[in-house]
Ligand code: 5GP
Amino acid sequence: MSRGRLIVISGASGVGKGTVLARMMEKRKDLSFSVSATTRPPRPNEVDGVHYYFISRERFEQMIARGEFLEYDNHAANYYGTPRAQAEEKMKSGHVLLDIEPNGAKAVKEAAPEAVLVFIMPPSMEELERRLRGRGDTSEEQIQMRMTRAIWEMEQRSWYDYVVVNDDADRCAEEILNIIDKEN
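May I have the structure of this chain only, in the form predicted together with guanosine-5'-monophosphate?
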């Protein structure tokens, strides 16, 4: 049976990963997205079961106890995790894209060494801050927390397999698709 691979895409919050991932999936119908579970509340326009599974802290901790996550992390005061069964099911029909941060990426690489790790950089820190503020749903305290975290995340890029810059979502999506083709 031919199995797809896990393609991990990381990058600071606000770097535009969501748009890049959407473009990749528009261009390649055989790619699927691993829908994470999280305890953070949905943003406007986010749909349960599409962008995330929005679940309670209690439910999340139950899933941890049952070993139902391929990986999970607790950051920005919330839990985020990759449901194991879903990723395995989706890998039966092609490559699976994971939008996860560096702690999760490291755990995936340890569990599945054949996973491909891609880190997306913003064109500049100024642009990243501008994009974060542009979302309008984030408090000043959260913006500062996310910027501090962004700096730490960017330092982690050295151990990723590939680093790309999101100067243009379409171009960046093409670059990652080329990486996936090259790896297979």
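So that the term is clear: the rigid core is the largest set of C-alpha atoms that superpose within 1.5 Å between two forms. Computed from a predicted structure; not experimentally measured. Positions refer to the first chain, counted from 1. What changes on going to the form predicted alone:
T148: CA moves less than 2 Å between the two forms after rigid-core fitting. For N103, a C-alpha deviation below 2 angstroms is recorded between the two forms after rigid-core alignment.
Interdomain rotation between the two forms (smaller rigid part relative to larger, C-alpha based, rounded to whole degrees) is 23°.
Given the form predicted together with guanosine-5'-monophosphate, state the structure of the form predicted alone.
Here we give the lone chain, stripped of any partners or molecules.
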């Protein structure tokens, strides 16, 4: 296989990105998942280098200054970003999946114009809200904030390369895998 590509997957909270990505990874061995770096402390059961690279704020800011991130952002007083070197290394053996929000997706496209951007849409706003409520771990305030954020994120889909509706996780995963094959 020739060098892999960056495949950016975005979509609102509750759209099923994690499930779709897991199904894609089960079906294909030429895919790997990008591990983000963060300055937040690890949660119980999170493993450094698997769930995130947990690094200090000082080191993160040094990496920003050296241009070592494809994209980065600051959420809730913590940095999150995609280390460029890790993505480059993984692309030597296949495609690299990035699960990031629209601002990060724009930054990746600027840094790597060959990246393929896929936005996952819910079948409807009602279904998105049903999924968020179905988690059972989200407060009413968080649901309303996520729904407001979802509207903004969905407005960004026009500049993505592809838009896919997740009305069935297996079908959605298959459609994105077909996009990857078409783009390769």
